[in-house]
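Take a look at this one chain, the form predicted on its own, written out in structure tokens.
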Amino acid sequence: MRSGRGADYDQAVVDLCGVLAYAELTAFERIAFDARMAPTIGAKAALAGMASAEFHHFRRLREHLHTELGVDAEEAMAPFVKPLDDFHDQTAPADWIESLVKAYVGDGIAVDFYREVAALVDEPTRSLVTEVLADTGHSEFVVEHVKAAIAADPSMAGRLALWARRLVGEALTQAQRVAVDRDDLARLIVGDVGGHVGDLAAVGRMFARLTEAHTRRMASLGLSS
């Protein structure tokens, strides 16, 4: 890949549909498995569609890299296998209601701060990203019932609550693993590639709306944030 713009930004690029793409197919994983926890018929099926739809945007993803970017999915996705699988392996949910909380919290803020970095590229791969995070229905499933579960148990509230908290500084602490780890995709998110001088302010901006979006999504379940 040579966008013309240096070999920090192409790798950067590469680094952001790497691990969406990684992040897509765990997606499937575990909307899937969610499915199998389902209390209903309906309900299975529901989260059946939206793990199918999941895959789709793995296989989008995994196909930009290969085609437009001229590099190997697989090796692409690699970096970001461990510290994904960690957090994952980190906050193992007790139950349907809260796997339902972590889709919906944990990779809320993932998506939200996804979006953010993808405005700092070229149009195609920005166009990619804002497909493949696209809601698939997931959201409003989650806020029906996770606030039918605590209509029907308001002790759950608080539990939810502490949960939800535990995910974002466990998304966050990986979101810093990846970032030192990842030098070149560090340097796209503060603006410092391609000859560009970073902007720190820009980045407090960032994580500033991040922490109003998830405020809104703790809102929408009646949990406090």
Contents of the next structure:
Number of protein chains: 2
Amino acid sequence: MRSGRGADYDQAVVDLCGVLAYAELTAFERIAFDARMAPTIGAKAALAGMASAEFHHFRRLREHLHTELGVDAEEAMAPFVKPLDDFHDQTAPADWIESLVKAYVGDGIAVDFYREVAALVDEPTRSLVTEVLADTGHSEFVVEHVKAAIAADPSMAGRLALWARRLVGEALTQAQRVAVDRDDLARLIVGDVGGHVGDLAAVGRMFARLTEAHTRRMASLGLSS
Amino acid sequence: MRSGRGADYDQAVVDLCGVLAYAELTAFERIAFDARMAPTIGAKAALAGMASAEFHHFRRLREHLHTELGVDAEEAMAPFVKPLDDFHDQTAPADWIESLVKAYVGDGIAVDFYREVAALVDEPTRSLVTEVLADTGHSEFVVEHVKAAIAADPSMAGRLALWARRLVGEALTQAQRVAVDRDDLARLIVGDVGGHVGDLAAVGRMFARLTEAHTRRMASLGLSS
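Let's compare: the form predicted on its own is above, so bring in the form predicted in complex with a further copy of the same chain.
Expanding to the full complex; the earlier chain stays at the top.
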């Protein structure tokens, strides 16, 4: 791919698609794995359907990397394998409800973040990223089940709020590691590549938006953030 | 559903679709889970694709149960949850290669068996069963990887041959349990429902065919059966 916006911009776009592709592949795995803990066949089938949707997203990104950006998907994903695997290893849910909170709260922040970055890149990457980040029906399912679990056992709320804080902390740790390693992607975000005018105030506003959305999600589960 | 071939026949058809639907759902789960052990991202993506194909099959069967047979899929699957879960619990692969052998050898026998039973039922159930049993590309992938692993470490062949024998033994144990519990399905197979003429010699030939196909699969992996 040659965007005409420079090699650093091109690399940032490849990084965005690469991290997102591996994130979708691991989302597939994790949701499929969590389906084993589902209390009913219906819940299990619902999770399996969501996992399949994530896999379909992965396939779209892999195709985009190959045909539009002219790079090998495995290579593009490689730098993000360790941070994403580490994140998931550090935040293995202890039970079904923790897995639902992780899917909703953790993926929620990730999706919001990827959407912010997508706004900084050109078509057709932007459209594709927006498309693969569309909610696969997970959110509604999760909110319903978590609220029902807390209603049945209100003492659960404290544990789940702590769990969500651990998820956010671990996500920030790994994001920081990626930012250090992937210079072009980090500089795209702070507005320092491809002729995009640097604007640290805009980055600050982005973090404020991410935080607000997170607080809203926690509230919708009935949890303090 | 009223096939005009009697309530016992109708129940056997529902049982066939029910066991197959739950088998596809657990195949999805198991393959997705095994993808975690995949040694490369490419292998992981290949397994995830197969798992998604299994989920698609599950969805087709669920729809068929609902719209053609007029029964709730969860109810139709319920009698088969324990035997299939027990089978998988008893045969958890210790590593990546064992998981591949299980997918190929275990699913191979199951698919052959379901195809034999499908020959005894009417359209459109027969077509659907044949469709969802189509190879999802798993076989070629497995044969290639298992042969390469044995070539790299020939001492592995003995362990894997024993593993396959354990899989067959456990499958027969669970099949027998299902046969005792699901009278209509068992009688469909031995030719005792729906006006189908009983023919125990035909059942004997069916088992001979299943055994032959199993021996062929083992040989294609380079293993003795």
